[in-house]
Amino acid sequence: MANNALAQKVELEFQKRFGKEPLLIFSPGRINLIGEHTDYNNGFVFPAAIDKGIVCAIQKNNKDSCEVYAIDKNRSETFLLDHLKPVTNNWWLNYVLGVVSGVQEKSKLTENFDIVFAGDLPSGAGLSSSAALENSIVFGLNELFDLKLSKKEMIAISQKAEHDFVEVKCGIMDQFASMFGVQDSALLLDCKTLASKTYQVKFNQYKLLLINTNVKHSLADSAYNDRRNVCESVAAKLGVTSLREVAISDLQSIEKDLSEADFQKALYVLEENRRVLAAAESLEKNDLKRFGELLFASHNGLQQQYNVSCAELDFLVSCAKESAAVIGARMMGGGFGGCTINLLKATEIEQFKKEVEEAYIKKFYKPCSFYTVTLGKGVFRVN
C-alpha cells in the first residue's frame, strides 16, 4: 500500500499523544476523468478514487471532551458532543464538527473520543481532500461505535457537513468516489439516483499526469455557490428541480429570458452530461483518441461557457494541445486554480514535464507541480 508510511506516522502520533491503540482508516482523494459541475445538477460524472488520501486514527477516551489533532497543521482542538456548531476561525475543524454533528443526528454518541489525522493530498489541488477527511471521520465513527450505517448513509452525512458547517453546496461526487472507489477503475455515477457502473480503466501505453497550477482555490469562494444558484434558477424557470430534467431544446425555448452568460452556463451543463456518457462509451470501446477529444472539449466548456478556469489552467491545457505526446487534457475540480488532468504517452512524460515546467515558470514566474496517480479503492480500515 502506497500509504504505509502515512498510516505509520498517524498511528505513532496517536499513541504518543493518547497512549492507546487507535483504529486506523484510509480515505482516498479522487480525480474526476470528466463531468465537472454536473454533480450538483443531478447529472453524470466519471470519478475514481486514487492512491493518495487521508489516514485517520480514532479511539474512545475517558475524558469529558473530544480532541482532534491535525498533524499537517500542527493544531489540536477540543469539542463537546452536546455543543457542535460551526467555528469561524478554523476551516478544517468545521469538516470534523459537521460530520460528528451528522452522526449525532442519526445515532446519539454517548462516549467521547480522540482523533489524529494527516494526508498526502496536496491542498487546493482539486483532489477532494475535504471529502477524504469527512469520509475518514464518519467511517471511523461507524467502526468505533458499531453504528451500522450504510456507505450511502455515511456519504450523505459527509455531504451535509459540507453544506451546513462549511457552507459549500457541493454535490455528492467527491464523497461517493472516495467511499465507493474500485481498484484500477472509474465509476460512471448518476448523481440523481446514485446508481453507478464500474469501468476498468486500461490506458495501455498512456498514463494520467496531474499538473498543479499551485494557484490556491477555495470552493467556499462565492463563485462556486453562484454557479449553483444560476443552475437552480434556470431549472426553476423551466419548472423542474434540476438541469438533469432539461433537454437542450427546452433550454433554447427560454433563451430570450436569460442573460447570455446564464444561458451558456446552463448549456455547458447539458453538453457536459453528454460528454460524460460519450467518454464512458469510448473507454468501453477502447477508443482513447475519442476519450482525449472529449477531455479537451470539456475544458473548452469550462473555460468559455462556465467561466471557472483561470489563466494558469488555460496555459497548461494549451501546452497539452501543442504536444504530440498528449491526447487529452482539461482543468479538474471546482476551478479558479488546482490541477489539470492530462492523458499522455507514458514514455513521453519526463520530456513533457520538462517542457511544461520551463514554459510555466517563464510565463508565471512560479513553478507548477506534477503528480502521477494510480486509481485505488474506496475508504477502508487499515488495521
Second form
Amino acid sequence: MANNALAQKVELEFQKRFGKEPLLIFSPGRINLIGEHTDYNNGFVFPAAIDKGIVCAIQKNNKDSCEVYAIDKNRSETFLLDHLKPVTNNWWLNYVLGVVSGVQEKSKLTENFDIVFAGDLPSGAGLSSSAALENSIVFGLNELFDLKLSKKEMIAISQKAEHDFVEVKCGIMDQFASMFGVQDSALLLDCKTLASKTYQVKFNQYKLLLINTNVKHSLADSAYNDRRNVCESVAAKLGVTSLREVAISDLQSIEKDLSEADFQKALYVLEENRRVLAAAESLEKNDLKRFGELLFASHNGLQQQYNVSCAELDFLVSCAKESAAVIGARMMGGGFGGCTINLLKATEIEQFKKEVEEAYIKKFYKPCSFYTVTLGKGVFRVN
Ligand code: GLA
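Could the form predicted in complex with alpha-D-galactopyranose (GLA) be shown next, to go alongside the form predicted alone?
Every component of the complex follows; first up is the chain already shown.
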C-alpha cells in the first residue's frame, strides 16, 4: 500500500505519546474529473478518491479529556466532549471538533479518546484534505465505539462539521468521493439522490496530470458561500429548492429579473450538469477527444460565467490548450487557486511539464508543482 510509510509514522507517534496501540484509518483525498460547483445544486459530479490522504490513529484513554495531535503542524490540543464549539484560532481543530460534535448528536460518546493524524496531500491544492480529515475522524470513532453508522450517515456528519464549525457551506462531493472511492475508478454521483455509478477509468495512452498553481486564495471560503447563495436565490425565484429542478428555458424565463452575473452563474450550473453526463457518456464510448473538449468547456464556464478562476489557473489551462499533447484541461475544485487537471499523452508528460514549468516561472515569478495520481479506494481501516 502506498500509504504504509505514513501509517507507520502515525502509529509510532501515537505509541510514543500515549503508550497504546491505536486503530489506524486511511482516508483519501479526491480529484474531480468534471462537475464543479454542481454538488450543492443537487446536480452531478464525477470525482475519484486518490492514493494520497490522511492517516488517523485513535484509541480510548482513561483521562478526563480528549487530545488530538496534528503531526504536520506539530500541535496538540485537548477538548472536552461536553463543551464542543468552534474555536477561532485553529482551522484544522474545527474539522475535528465539528465531527466529534456531530457524532455526539447521534450517539453520546461516554469515554474520552486520543487522536494523532498526518497526511501526504499537498496542502491547499484543492485535493480535499479537509474532507479526508473529517472522514478519518468519523470513521475512526465509528470503529472505536462500534457506533454502527452507515457510510452515508458518516459523510453527512463530515459535511455538517464543515458547515457548522468551519462555516463553509460545501456540497457532498468531497466527503462522498473520499468515503466511497473505488480502486482505479471514478464515481458519477447524482447529488440529489446520492446514487452513484462506478466507471473504471482507462485513459489508454493518456494520463491525468495535476498542476498546482501554489496559490491559496484567502477569500475562497466567503466567495464559495456567495456562489451558493446566488444559486439558492435564483432557485427560490423559480419556486424550486435547487437549480437541479429547472431547465435552461425556465431560467431564461426570469432572465430579465436577474443581474447578468447571477444569470450567468445559474446558467453555468445547468450547462455543467449537462457536461458531466456527456463526459460520462463519452467515457463509455471511449471517446476521449470529446471528453477532453468537455474539460476545456467546463473551465471556460468556471472562468467566464461562474467567476471562480484566477490568473494562474487560466494561464495553466491556456498552456494546455496550446500544447498538442493535451486533449483536455480545467481548474479543479472550489477555485481561486489549487490545481488544474490535465489529460495528456503519457509519452509527452515530461516535455509538457518542462515547458509549463518554465513559462509559469517566467510569468508569475514562482514555481508550479506537478502530481500524477492513482485512483484509490475510499476510507478503510489499516490494521
Ligand atoms: C469544494 C467543495 C465541494 C464542491 C467543490 C466545487 O471542493 O467542498 O463540495 O462544491 O468545491 O465543485
